[in-house]
Partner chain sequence: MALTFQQVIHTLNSFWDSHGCVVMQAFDLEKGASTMSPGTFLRVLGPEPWKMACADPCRRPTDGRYGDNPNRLQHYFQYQVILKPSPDNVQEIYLESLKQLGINPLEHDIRFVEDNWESPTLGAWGVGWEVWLDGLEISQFTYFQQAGGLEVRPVAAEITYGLERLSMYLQNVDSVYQLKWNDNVTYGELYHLNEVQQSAYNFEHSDPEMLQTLFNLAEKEALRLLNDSGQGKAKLVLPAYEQILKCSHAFNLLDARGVLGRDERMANILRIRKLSERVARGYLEQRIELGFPLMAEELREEAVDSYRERYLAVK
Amino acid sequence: MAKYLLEIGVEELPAGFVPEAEERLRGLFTANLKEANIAFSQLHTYSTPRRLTAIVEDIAAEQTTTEKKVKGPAVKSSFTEDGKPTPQAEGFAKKHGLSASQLTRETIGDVEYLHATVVNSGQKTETVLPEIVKKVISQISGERLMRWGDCEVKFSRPLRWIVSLMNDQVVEIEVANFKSGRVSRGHRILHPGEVTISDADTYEETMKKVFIIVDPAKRREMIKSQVTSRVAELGGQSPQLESGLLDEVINLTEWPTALVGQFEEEYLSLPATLIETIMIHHQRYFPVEQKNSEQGERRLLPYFVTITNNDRAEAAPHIKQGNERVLRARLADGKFFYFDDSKLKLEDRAGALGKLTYQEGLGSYGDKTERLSQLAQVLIKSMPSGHSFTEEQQKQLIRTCELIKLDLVSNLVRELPELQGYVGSWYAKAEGESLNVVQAILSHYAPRSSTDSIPQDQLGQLAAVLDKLDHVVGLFALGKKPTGSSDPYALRRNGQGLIDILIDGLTQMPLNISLLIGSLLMAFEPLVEKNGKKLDTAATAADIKEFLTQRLKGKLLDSGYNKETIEAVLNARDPLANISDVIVRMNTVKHMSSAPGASELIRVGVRIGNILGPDSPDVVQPDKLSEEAEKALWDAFQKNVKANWQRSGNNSANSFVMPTTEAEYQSMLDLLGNLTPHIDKFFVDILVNDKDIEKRNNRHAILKQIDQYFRALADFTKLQPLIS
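Stick to the form predicted alone and return the structure of that chain only.
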């Protein structure tokens, strides 16, 4: 069996695109080889900033011959009375390269059809590969494609060479005016110029000789090992080795070499996050952190480790000096902005915040701050008894909403946008704000990425919910909801972050998100109409709720709940009115489903739910009950369920009050469980949908009264698959 090598040489690709391009190469090449019926054992891919490589192990010399049956016309319409094939039959045979006599017959159902057995003889792999490779290359590229020269091919960066070898023989391919061969390119600095690849087997070894580590996994280990060693020599550690920074620098170099630089200790008076942000986001350096800092506080050492693409000893002093000079200038700027900004109090920046546009059509960040403060008050007033905020908590939430966006108009955030939230918390702390408020200003942006966690403090969680909800509702009000894979305003990320906080953070807090959505839509309505548009608040609210509910469903699935339980609980009533109650009900149904007698209870709940409609009456007229089974059911419900539920203190005499804890829901289920024999007899003896409208309404009303207890927990009709 043979080994095939494909190397696509390019100008330096953006570091963030390299892993994606490699993954696409792997998936597309694999899919196209399988579609072409070319067998192989394994396909490996590698990547550097200047090349994408695929190596196919044990690739077959030719395509697998395939055979398939194609159904044709019915036999009865394919032959004349004297047995000669009709033009229809001959045309079908000719289409598949056969004569009519070579067609076979097969009965499908009660009809006999002609069939053609089509054999596709495999071509040699070298003949098929060129078209496959051209197709794969055309599909690899992502966004912001480029064209160059006079070729029609588009790619993320200009193509520069193609290596295509089957063992040691060139497989000729022409893409973007480049003809494939065995000539690659070495390291741009350490071995500039061409390098000849003798065969696919020695590819990786050959490239290493010209200072190219083609395997990103090996570059990762080289970088980790070198950085760990350099940092240990300095008596420190580098937690950033476990971050996205490592993923980025892997794809910035082909021959990675760690080099230590130093900066003046005076800059250590700045917040560590400020120094790290400058190092990481602007320079791609690994900060060096002191080991075993006192009381767990992080302290930086005046060093950094940069990953260079050059290991020459004579080049090291120049590289070190250049990196130190650039970092020193950036740190000086950061220090100036940090201390210059602190001359003005946060709240004194409110005027400037009013001039900073939040979103065209939604006003300024000053408007957003005012909305958040008002929304905080709506939230405070909406909390049910037993969950009310203390006076101090109310003050802190409103104060947080007043301050959380003010650092956006600071010079430091303008220079380093990644520091939004951090800067506000530093200045708020220096101005003597409550430590809870300081922490909330910092944490309310979380989760900042897919790898980040939600805010760990309750005040930060509440502020984040209000902030993210304002963003989602505002953009939906403008008609800018995400479509397909396009989400330019990060609504999916904000929506998922909102749900994550409600589920993982504010689990015990009954927040009414639906109420907050309505309040925000009222605030956005005049802004939208000011631009000449009409806001359909009901339709927009429904879209937002559906958007958030879909994320809630995904979150619950990821948490291990089955889809039947999720559908049953969410369908019973508006889940966004109290997500903490959703979790309680999810756990109740989960435990109920595995308990003895669950199937009987689910069965009667399903049957009652299925027979009732939206217009079913709920007022029972006891004096109109005529059959013994309906009288018995109504009497048992009154005495065994309703009376006991009222006596438990969970209900008033005239209205049904929802349970609030899993124990209360379980108590309600126990009462319903005692009622199941009466319900069974009712369905056996009674015609519920009687022609007599008075009887039918009365019987529906009995079931409606019982169903409110079932639906308090879940829509039991969605649980039917659990007993099917």
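Numbering follows the first chain given and starts at 1. Everything numeric in this text was worked out from a predicted model, so none of it was measured. The term rigid core refers to the maximal set of C-alpha atoms that superpose within 1.5 Å between the two forms. First, how it differs from the form predicted in complex with the partner chain.
- Positional change of Phe79 between the two forms reaches 2 Å or more at the C-alpha, relative to the superposed core.
- Once both forms are fitted on their rigid core, the CA atom of Ser121 lies 2 Å or more apart between the two forms.
- When two forms of a protein are overlaid on their rigid core, residues whose CA moves 2 Å or more are considered shifted, and Ser225 is one of them between the two forms.
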Given for the second form:
Amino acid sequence: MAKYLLEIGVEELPAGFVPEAEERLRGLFTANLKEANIAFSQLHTYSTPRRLTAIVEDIAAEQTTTEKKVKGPAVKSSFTEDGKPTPQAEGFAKKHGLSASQLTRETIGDVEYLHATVVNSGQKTETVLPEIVKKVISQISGERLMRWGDCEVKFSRPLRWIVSLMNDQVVEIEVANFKSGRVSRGHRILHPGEVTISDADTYEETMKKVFIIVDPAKRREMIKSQVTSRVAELGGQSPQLESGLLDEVINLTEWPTALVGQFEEEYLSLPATLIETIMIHHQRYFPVEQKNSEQGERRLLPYFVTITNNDRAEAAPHIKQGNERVLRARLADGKFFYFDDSKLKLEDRAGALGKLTYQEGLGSYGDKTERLSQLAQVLIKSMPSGHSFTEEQQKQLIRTCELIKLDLVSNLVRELPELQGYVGSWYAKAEGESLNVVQAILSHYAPRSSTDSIPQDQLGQLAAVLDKLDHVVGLFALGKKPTGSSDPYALRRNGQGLIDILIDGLTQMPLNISLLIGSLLMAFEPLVEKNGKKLDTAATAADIKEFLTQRLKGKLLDSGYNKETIEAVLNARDPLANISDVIVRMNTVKHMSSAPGASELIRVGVRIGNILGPDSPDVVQPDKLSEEAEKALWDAFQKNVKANWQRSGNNSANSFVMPTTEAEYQSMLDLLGNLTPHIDKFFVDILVNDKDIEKRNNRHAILKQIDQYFRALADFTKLQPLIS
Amino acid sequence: MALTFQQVIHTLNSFWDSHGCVVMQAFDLEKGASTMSPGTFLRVLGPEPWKMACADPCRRPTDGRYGDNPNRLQHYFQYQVILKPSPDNVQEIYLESLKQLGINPLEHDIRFVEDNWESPTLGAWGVGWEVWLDGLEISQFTYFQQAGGLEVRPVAAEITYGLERLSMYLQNVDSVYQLKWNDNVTYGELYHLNEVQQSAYNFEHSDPEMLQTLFNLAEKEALRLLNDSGQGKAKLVLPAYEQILKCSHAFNLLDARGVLGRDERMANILRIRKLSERVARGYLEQRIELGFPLMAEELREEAVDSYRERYLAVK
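Given the form predicted alone above, I would also like to look at the protein as it appears in the form predicted in complex with the partner chain.
Next comes the full complex, and the chain you just saw is listed first.
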């Protein structure tokens, strides 16, 4: 059986794009071969910065023969009176390479049509491959396509050669301004010339001879084992081997070799994260961490490991010296800024922060900081009894809001923006701020990447919620809500982060986000109006709530709740007014609907919900009750539900007090469960919508009062699909 | 013996001369990068081939460090090369130029690391790499895709050497001021005092009001030149372009004073960009009228016709 080799030679691709390009090559080539009916047993791919390779095992010599029936003209109109085919019928036959006598007949509906059976007899694979390969290359695409020279083709970087071999035979393909062949190229420096591939089978070993490791998995292993042993020799460890840095470095080399460099110990007085950021972000070095260094108090060793693309012993001293010099210059810069910045206290940067624009139309970061402090006050005052913050917590939250953005005007953050939060926390710590505040300044930016988690500390979570909410509300107030795929202000990411923190972090805290939205909109109103625009606060608040509720729904679905439960709970009342209550109710409904006898209760709840309208009154006039069933229901409701709910301490004389815990919701459901026989009888015996308006109103009022208990938990009408 | 700074320039000049480049003299106005010199920004437009090399001084006021930082300068030199159309072996030619400077690739780690380029004030972008020599970024390599809002066809390759960094590497010194310009005079002797004084000017002593006035005047002048194209008058796109460069420099000085808010910054960039795009278009039109004199004779007519149809017909 045959083996086909395709190597697409290209100038250095962006490291981040290489894995994606390889995957697209695999997917597209597989799909296109299948579509062309070319059989094969396996297709695997390789990649380096300079080549994308596919190897197709056991590829068939020709396309599988296929038959396809094509519908032609109706028989009725296809023959002349003397039975000869009309020119139209002849034409149809000819078009498919047949004579009219070879056409068959088939009835579709009531009409008989001529049909051509088109046999695709299977062309040779070599004949079909060039078009397939060209199509695959044009579809690999990428983030930023480019042209080069005089070529019409677009790719991520210029295409320079193609190796296309069926076993040991070249399959000629013309791409861009060159033809495929058996000539590849070796390592750019160690074997700068061409290299001839004799056949597909020997590709990988031939490339190894010219210093190319084509398999990224092998490069990964090489780098991992080399870095691990280098680092071990130094008595350290390298947690970065588990990070995105390794993924990137794999695709910056074709012949990876680890090399150790050193830097002066004096720089170890800098925070480890600062040194690491300089090493990783600018130079793609692996930092060397002291063994057993603790999270939060990590210590580095004065070394780094860089992955070079040149393993010659003569080169090593130059490479080492050059890299050390670059790092030294960068560390010197970092050190200068770190100590220079610390001359000014964080608080003394408030003036500069007031000049740093936060967002066009929303003032400066100084303005934002003030807004956050005020918002913290609103939040503190809004906490219901039993959940109020301690005085210490209050102080810390407000202090965090004051300090949270001040590092944005430090030179260090200007130089290395990814250090925002870190820098503030270092200085806050040095200035003796409480450790909670220090931690929150750092953590409120989390999640910093798609693999990062939400802030782990409560103060950081609260600060993050206020920060993100301020951002979302501010931009909605400016009319810049996201549309379609366009979300230039990252409102979706912010909104999602906010919801994630509320659901995964602050579930125990009955936060009133709706109240905060209202308070923020009041703060933004004068800013918007200063620009001569009008802010419709009610409509904007509704928009924001809808936007956040959508994200909440998604989050709850991901957490495993079913759609009906989510709709029922969120629809009962404003979910953003108390998120922790939403979770309690979600769990209550979830447990209720799987309990025995659940469908009875749901059925009744649905029925009541459906019959009531917005105009249904809720005041019952007991003396106007006439029928037995309605009297019985009202009676039972008063005695068994209302009185018991009051006795359990959950109700003041008249006004209805919401349950707060799942146990309370459950005991309320139990009371309603006892009522179901009476409700059933009521519906059997009584015409609710009586012609007599007084009777009708009274009956609605009974149901309305009962419904109040159902709706405290959920809008039961949304649960209907669960019982039908 | 490592090359002196001026020998590095000589070496690159003769290397690129031997590759058919016009070796130009520096453009005599302030600009943030050599890309803004007409030899690059305007010459990459249209279908004409163009090969150019030039050591060009550049100014970035915000990068001033009062002569204290060994690696950062507000006035420095770029060695700029333009190859249009980009040759198929452009990376190999570049590596050859490093050899001429005494950098044997076999003894170093040379890497092409993704770095795309975009200039909002020029309406230009391209993709390419920064070139690493043992971890040090010594060059920028860009395939120009667009300039002045116009597609660059054929594509031009731009190679920009950071002359100071490269020379520091060659001469094995840790400070730019220790570089030997020639055997007798250092870079520091020539430029240290300039860095001290210009940094003080850029950050402390420039007059923002005056700078804003200069910006406005230059913008007005550029607009006047671009609009003033009545009957029979040639559009003065080259003088207009110089006014734009003056705008751009005034803007950079204002930026260094920290007096520009983000909105204002954006608005100014957009204003400059609009002007650049008009100049690019005007320049291309003039090259069409001239009949693309740099093209091979047998190709001119067809190119002129097709460009005339695309750029001159709709008026």
